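Here's a solo chain for you in structure tokens, the form predicted on its own.
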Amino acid sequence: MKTGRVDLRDVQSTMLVTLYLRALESRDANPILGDRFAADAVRRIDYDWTRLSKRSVTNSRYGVALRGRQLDDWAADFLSRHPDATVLHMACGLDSRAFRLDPPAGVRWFDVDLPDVIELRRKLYDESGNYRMIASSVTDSAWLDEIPTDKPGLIIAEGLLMYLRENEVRELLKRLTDHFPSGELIFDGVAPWMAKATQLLKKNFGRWYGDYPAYWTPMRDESDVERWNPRLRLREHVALVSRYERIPDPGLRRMYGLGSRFGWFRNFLRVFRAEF
């Protein structure tokens, strides 16, 4: 069944950019993802998919696939060894993660999003069991009472600090912290001079930028997640580009393997992984 017409702005148009390049890249005979959900909800949604059919976007989709299926790879871990935990994905957008995964059944598991998100979200996914969906900017407080605390929390953040502003991501992740017993925390972030780059597109040329948003907090060394919470512990992060061999198209994986020798284009999309 199709969705009503879609046409999201600011910071929710992003997760059509995201969705659709995950549905691309489980076309490939060899996927790294393999989103078939994704592909399923793409064909669902009721929007304009030619406005991202260009290759300035699509030759994305490897670096959308590498973090999705690092951070699902965490999270796979974790869930293997707290087959009881409680799941907190954050700005889930439309993300399958919940389905990709398949948790034990003793998980609980709530995908947080804005709620314009949510409404189209539950036209694609069911609740069913111990799966949640909330509706709320993930800054608001109200929304964690609903959240259970007596197990391990894992906190998925993907595509969502990079947005906040660094008093945002403090005040955000000591709420967290301090709800759960114990936990980890799975999430992405950029180098600082892309911020600075998108904060400089969006000022000048917000014309042609569109609807995206800027990033305001990055991560400028490992460190920064212990500085913005004294509880966290960096356990592992992982630079995308330095998995340019698992990228099946020739020229990008080229493209990516050269990149990959500078530390600036390294590091300039990176996942991180800490512990509570």
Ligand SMILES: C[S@@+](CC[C@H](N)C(=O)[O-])C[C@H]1O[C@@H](n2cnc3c(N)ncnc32)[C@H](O)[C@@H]1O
Contents of the next structure:
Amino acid sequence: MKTGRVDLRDVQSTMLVTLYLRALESRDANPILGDRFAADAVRRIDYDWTRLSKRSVTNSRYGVALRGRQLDDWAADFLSRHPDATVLHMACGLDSRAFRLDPPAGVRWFDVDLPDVIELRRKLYDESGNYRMIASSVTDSAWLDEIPTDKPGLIIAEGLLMYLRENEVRELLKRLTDHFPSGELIFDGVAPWMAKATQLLKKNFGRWYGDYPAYWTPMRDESDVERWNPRLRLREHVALVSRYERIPDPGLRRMYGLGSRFGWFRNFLRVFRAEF
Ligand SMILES: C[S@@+](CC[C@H](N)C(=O)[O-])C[C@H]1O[C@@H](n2cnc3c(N)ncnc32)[C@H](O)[C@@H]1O
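So that was the form predicted on its own. Now I'd like the form predicted together with this ligand, please.
Below, the chain from earlier opens the complete complex, with every other chain and molecule after it.
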């Protein structure tokens, strides 16, 4: 069934880009992520996808796939050790992680995003006993009251923290680590030069940059997460560019391979795993 015409703005529109890129990557012969749910969702959403089918956008599909793959692997590892965990998937967009991972029966999973995103998500996916969607900004406080406090928490933030202000990140992380007895936070972060570049582009080339928001909170170094919240201890971090051998497109593989030799480029998009 089709969803009806979709016209999202501001930060909400960014999840159409990541969805489209995952759908595109799933068509590769040996995909890194292979998100068939994304391909199905793109078919069902009435949106002018040709707006995203330019190389300047599609070249990012392997960055998005590598990020999703690494976060999936860390999430699966956590759930194998905590088959009764509570998962908080913040800024879920239309991501199918809850279905891709097929979590153990004892896991309770909450997908959270802004109201217009969840309204669209409900047209694509159904809730079930252990799977729920919450329509709220993560910076509001009330939504967390719905989440059980008694089990270890797996907190996922993919494509979220960079859009918040640092004080919002700190407040959010404090509320989360106060909420669960223990758990892990897995998330991605952009380099400071990326944040600066988006702010400058947004300010000076707004028409070209479009509706997308700038990044406000980059990762200066991997210990930032411990500075944001002293209860968090960094366990691991991965520069996605360093995984360039997995990229099937020879031109993009070469580009990422070359870029991985330079620290500033290698760190433009990283994923982090912290525990508490
Ligand atoms: C780049 S998209 C990533 C979506 C998804 N994680 C993915 O990888 O496809 C950013 C998402 O963050 C959500 N978002 C941004 N600010 C938010 C907030 N304050 N509360 C909840 N969601 C937010 C947007 O609505 C959007 O779905």
